[in-house]
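Just one chain follows, in the form predicted alone, and it is written as structure tokens.
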Amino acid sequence: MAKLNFGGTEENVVTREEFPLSKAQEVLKDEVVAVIGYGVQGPGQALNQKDNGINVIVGQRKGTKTWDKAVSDGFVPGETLFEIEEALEKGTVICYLLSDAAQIALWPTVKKHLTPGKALYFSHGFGITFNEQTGIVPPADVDVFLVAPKGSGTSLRRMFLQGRGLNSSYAIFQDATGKAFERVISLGIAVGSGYLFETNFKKEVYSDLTGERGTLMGCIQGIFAAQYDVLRSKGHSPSEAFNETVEELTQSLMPLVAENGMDWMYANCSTTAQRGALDWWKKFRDATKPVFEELYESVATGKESQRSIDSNSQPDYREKLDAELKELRDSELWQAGKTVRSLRPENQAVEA
């Protein structure tokens, strides 16, 4: 393991120079590693393991969407494809990764299968960390612990195809077997990570809702919204609105900022965008700074994972969560940004 230092604080992590695959394969060997839950993270750790020569199988209903998508990525049933409570059965590691709703209704059937020695694996702290409103408190005599990818399961996927990583945390919550840790490095590189960082359960599941909720999704909608808005009241067309608005930051300036951050972004625009940038970025940290420390009292209370079950534990979940969608995806931002998307040359059909 490494010590880093990151603006100024060390912290533990683990690369793959000092990690490689080939490591990771030979802890391995000797495990069956059980995807359950073939949604949102399971295809990517699960095709990426299994690109990367683990022993895994995927654990999923039959005759379900997620299934026949499980079939058409390349497991076979009856060798690689197993109703869940086989593959629970055959698997030494219970990679845990259906939603956190459907983990606490399918729990007793999991804990069932959890005999002395195997690892239970989670790409997320809720369910252990929540455990007084989940119900999920495993075995003394299995290994608990969680790699959480810094991003989607496509984008974990994608990133694998391209030959490139997507960082992750981990954390070790309970060292049954002793072998926990190089279970867990083993495990994380596997899924394609680029590098791990350490943490514990309770801050990833907290710094996880609140980055949901925050900047990576809620908040960024919010601030597109109002940009758009007063745009548009404004007089400008929806095309000028949504460029300005998110076209040139997805597709110009995040670019940058990835490569070398946001002074080096900075630096690299007109110095009008320097000027205006540097003079009002502590306003808005300042406006929104109140909101965030809302936020994540409402995540370390437990309210938020509270609403989440509630919500997602109801059976018309599904019909509420697509008319919200829809909702978004029929605004006018988000049409136009439809047709903005389909103009980039890339989009564009090649003259002959």
Ligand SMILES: NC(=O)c1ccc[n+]([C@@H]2O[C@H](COP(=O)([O-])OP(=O)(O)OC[C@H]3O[C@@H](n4cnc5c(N)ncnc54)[C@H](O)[C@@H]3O)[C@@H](O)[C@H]2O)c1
Contents of the next structure:
Amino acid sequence: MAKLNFGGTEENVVTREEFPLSKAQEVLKDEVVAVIGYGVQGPGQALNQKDNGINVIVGQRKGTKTWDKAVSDGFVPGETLFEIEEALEKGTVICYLLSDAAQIALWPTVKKHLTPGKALYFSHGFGITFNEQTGIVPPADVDVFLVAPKGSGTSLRRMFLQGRGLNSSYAIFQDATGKAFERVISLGIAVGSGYLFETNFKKEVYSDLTGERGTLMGCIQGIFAAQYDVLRSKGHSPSEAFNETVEELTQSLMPLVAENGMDWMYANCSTTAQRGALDWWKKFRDATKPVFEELYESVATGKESQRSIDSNSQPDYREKLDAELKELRDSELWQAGKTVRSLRPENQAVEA
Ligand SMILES: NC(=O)c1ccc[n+]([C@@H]2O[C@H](COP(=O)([O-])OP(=O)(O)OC[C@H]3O[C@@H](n4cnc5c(N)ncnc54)[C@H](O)[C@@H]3O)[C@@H](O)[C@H]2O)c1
Ligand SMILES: CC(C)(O)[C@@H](O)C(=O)O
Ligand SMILES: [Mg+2]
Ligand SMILES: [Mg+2]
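Can I get the form predicted in complex with the ligand as well, since the one above is the form predicted alone?
To see the whole picture, the full complex is given below, headed by that same chain.
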């Protein structure tokens, strides 16, 4: 395991160089990896493992759209695609990739199949950390660990196909076999991680829930909406407001940040822009910090997990989420965005 310096703090990371795929294949050669659930992470992780030569099967409910998707992705019913319970029985590693809320309902069935020596794999610290809410308490004689890709399963798969790798965190909750470390790292490499950094279940879920409610998803939509609304209220057109709020960020400036950091992006903008951004960023930090404090508290007290369980356990949770997403999609901001996207040269019909 390499120790790397992250801005002055040393942390453990595992890279593909020190733990190559061939080593992961060797460690996993006698395992049957059962991916339970085929939503967003399921396909990414199952397909990457399949392409990496791992013996992977999928457990999914027959007659669902996701069963059909697994078939069209190349999983063969009766060979590599099974009803959930059959996959649980066959698997020596159970990748529990149902939605966090659905994991609660299926837990008694999963537990039944966790015979000694098997491994229970999560991609989130949710079920274990909030076990008073989820009831997920694994038997003592199985390994329990997580590999949490830091991004969407869609990106995990896309980046794998591009020969890149999304980074993941990993954590071991229980090492019953003495082999939990090599098992979890092998799985992390096999699902397509670029590298793995160490955490624990509690830290993973606290940071993940904060991040997605915060800058990654909740906060960014909030900031977009606030700036767009101000520009519109001052008489700017939708295209101007959208371009100045979203399009330039995703198309021009964030790729620069991704490549070489914030200061480098700043340095590639005018000195006028730099002067203004350097003057204003602390004001935005100070304005939002109390909201982030409130958010972290809501995560740490279990309020966020309970809300997620309560809402996503309703029979019509999908329809309700879809209705709220539609509201976003239909907003002027994102409708303007749709037109702006259609105007990108790469989205224009190629001229004869
Ligand atoms: N979505 C992501 O990209 C992402 C990223 C990192 C970690 N995670 C974690 O990975 C895990 C899986 O998340 P996901 O977003 O892929 O899940 P998801 O919401 O896409 O659901 C996964 C599967 O659960 C099935 N399911 C839902 N309710 C069910 C029920 N009652 N019985 C049986 N099956 C049911 C769905 O059909 C689907 O196949 C979660 O722990 C999540 O926090 C997800
Ligand atoms: C992709 C995310 C936001 O990183 C993940 O945490 C999720 O819950 O989907
Ligand atoms: Mg998450
Ligand atoms: Mg996440």
